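Single chain ahead, written as structure tokens, the form predicted on its own.
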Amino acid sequence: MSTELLSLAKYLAASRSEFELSELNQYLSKKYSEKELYELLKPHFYDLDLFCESNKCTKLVKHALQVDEAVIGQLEAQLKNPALTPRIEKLIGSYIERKCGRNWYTGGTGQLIRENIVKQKEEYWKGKAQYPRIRMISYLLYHFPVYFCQFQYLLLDLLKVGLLTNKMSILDVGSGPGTITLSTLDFLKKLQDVYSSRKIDEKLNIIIDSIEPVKENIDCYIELTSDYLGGVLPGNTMINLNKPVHMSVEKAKLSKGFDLLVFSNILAEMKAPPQHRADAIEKLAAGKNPAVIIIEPADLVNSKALRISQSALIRKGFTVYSPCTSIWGIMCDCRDCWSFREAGHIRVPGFMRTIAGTDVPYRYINTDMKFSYVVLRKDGLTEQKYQAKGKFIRLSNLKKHIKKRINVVASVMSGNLGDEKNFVFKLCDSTSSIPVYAVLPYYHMTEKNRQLFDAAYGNIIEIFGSLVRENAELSSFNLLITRNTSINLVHI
């Protein structure tokens, strides 16, 4: 492309508000056709802060994308019962199938992807995730529908809090076969779906870069994106995706910075330690202000994993925005917690179906979103803007109050970790080494401390009269719910 191309279109996107690409050729010394201009400029639409359809261009101004309860009550219907649409489903089918025939799932090809699939969750729980060409499709039959899934309740989250903008640069670090990608690229879709039917105009330009260490993960990458854009785009999208980057997390440094940057099941498969997993983060994190999202499985290992490489990020300067909150103006350390959210369970989806068709299809069923995740920023902004006052006793203090009843303010940090007749719930004011939990006989739940069960993941309550017991046998503290209990759910 001409440089006098390039500079008469900033020019016109600095001046104009809209226009059309054809007056372009009023003053240059080559003429181009609309679809001409429109290719050539394309790449550079995103810099040029403009929305471009064909022939027409509008400027853009960066703005935190529009939501009302409208908007956000259809969203949350759509996701209630969570599942693969049907072009993702399909599309993940048909790579399948392409890649192992029309009969994959049977004779010995069947028997091979139904060992790795095994094989691969051993190993991924170990840190050592591996993806050799069938472990791809392995990883697309178990793996791929849960992660695709939860990604968008994060995403919802961060719409609902005006983290997602109308002009955006994403980052998916470790993008594997594209599942935070292509989630993205659904989740906009539906979004845009919602705005139509509301009669919304919003225009997005949204460009996605990539960083993959693996070559056959790339390919599929490129494939299924490429597959996914084919079909029609909603109106008033634009997306341009950027060919991965094909190097490893830790040696990989781009030159510009993102509003939101990713980094899903992958600080597992970093050789380095937790502690020193931040320095890659911190580097890719580098420039403007973005919203760093990073999400690991739920197990034991990798949440306490994580919650150390949230550690070493906030003495690097880092805020936790979500889901932790500095109820006293301190933030833990985080070395020995153990906390993840619970999304429910997705519908599974036909290929997984199909390979799951034995004795024992348990082992091939994947639906459980459990996850822990940590949403970073770097100018102090946070979701929960509460700070405790001195009528609550920090829980780094219960070992003071052994059998009193005393009042405590905490986010709920798990979901219901007992059963029907004891309800147990995971709870951290960022003061306590010591785990804590309140528990709920169910002989004991009254409308006054019933607002337990309202809180979801990362909301703060206050507990007014709880009493305080030491599990010395699991070195915990729990604080004893009884009829005399009142709790209140923090509405900021």
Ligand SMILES: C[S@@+](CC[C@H](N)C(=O)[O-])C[C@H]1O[C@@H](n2cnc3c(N)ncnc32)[C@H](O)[C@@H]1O
Given for the second form:
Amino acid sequence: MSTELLSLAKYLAASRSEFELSELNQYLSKKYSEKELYELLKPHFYDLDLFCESNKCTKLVKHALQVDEAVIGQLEAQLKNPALTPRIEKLIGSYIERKCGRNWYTGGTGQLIRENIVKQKEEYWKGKAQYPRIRMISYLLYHFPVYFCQFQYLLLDLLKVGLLTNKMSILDVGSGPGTITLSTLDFLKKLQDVYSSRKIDEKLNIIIDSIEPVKENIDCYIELTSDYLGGVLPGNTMINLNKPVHMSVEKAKLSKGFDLLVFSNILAEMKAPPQHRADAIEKLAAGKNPAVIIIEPADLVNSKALRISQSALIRKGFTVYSPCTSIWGIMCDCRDCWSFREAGHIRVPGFMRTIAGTDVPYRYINTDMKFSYVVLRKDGLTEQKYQAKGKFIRLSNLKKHIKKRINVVASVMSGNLGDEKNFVFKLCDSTSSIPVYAVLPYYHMTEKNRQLFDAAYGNIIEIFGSLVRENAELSSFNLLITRNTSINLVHI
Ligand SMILES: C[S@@+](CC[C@H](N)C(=O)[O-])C[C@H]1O[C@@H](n2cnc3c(N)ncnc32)[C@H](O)[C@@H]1O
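Alright, leaving the form predicted on its own aside, put up the form predicted in complex with the named molecule.
Entire complex below, previous chain first.
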């Protein structure tokens, strides 16, 4: 592209709130069609702060995406019944058919895929994902749907507090088949549909970069995302998907400042021990103040490892936005923390049901959204602003209060870990390295203590009059919630 064209576009972008692309021809020595102008300038629209349709460009001033109660309500209603949208389900189904034939779920191929799903799971539980043959197919069939759906809950959290912007640069690290990229595109489509139903005009210009060391995964990423972008795009949305960087995250040097960095299910696959994984994350987050989202599986080993990496990042100057809160102004060292969010079950996608067949189908059905995550920032921004005052006992001091009734304030860091007779919730106030649980026997449930159930993952509760018990066997403390205990969900 000529420097004359780019300089002119820069000038118009800086001096006008909108302009027609055809206007450029008035000042250029060489004339272009509107289509040519659009294609030539497309890679520069983002840096020029422009939103452009085929004939017209509008100046884009970066701001938090518009939200109000109605927008959030509509999105929450959609996420209440989590499922792959028909378009994504079709996209994945067609990809599998293209790679494995129309009858992919029968005969030798079906058998191989089923074996692979089981093998991938076993390797994963041993902490060593190997991805043997047909790895992408079995990943798409078994893991993709849950990871795709759960990520949209985190996007919604960020949208609510203004951390998603109309001009946004996103990095999908260890992108695999494109789970996070596709989930983001699908979320933006849902959002634009809501905007349009509420007559809200919000123009978006989004760039997505990705890093992935496995060539086969990159091919899958390119195929799936191109298919998606080849279909109907959400109105008012410009998407620039850059070619994936074929490299491991440790070696990647991307100097751009990103707004959102996503590491979804990749930390466990990095060769370095958990505390050193932070080095690569720090390098990519340099320059700006991005929201760094790290998601890992909920199992004990991977979940605890995530918290160790999280601690290392805190030592490097990052602050935790969510889910942990430094209620007493300090952050724990997270050496021994097993905590994960539960977001319910997704609807079984058609292709998953097909491969499951009727023979021990549970082996091939994966719908449970349980994940460990952290959102980090560098500016001290936190989801919960609450600061405790003197009337509460810190969880690190529980040993001194065994068998006494005390008041504490803490975040609820799990769903119910017990059963219907005894409800058990993990608590944390960031002071204690020993696990602490609130235990509420069903027969002690009252109007005064049932707010325990209203607390979402990461929400803060004040507990008045709970009985401290030591669980020597599990090296933990239980706070017994009785009918004399009252609980207050903190709203900030
Ligand atoms: C479990 S998959 C997750 C894919 C996707 N992010 C998701 O959530 O579905 C892990 C991905 O990380 C990639 N990966 C493994 N080690 C990596 C590294 N050192 N740097 C970047 N990516 C890596 C793998 O090739 C694979 O695509």
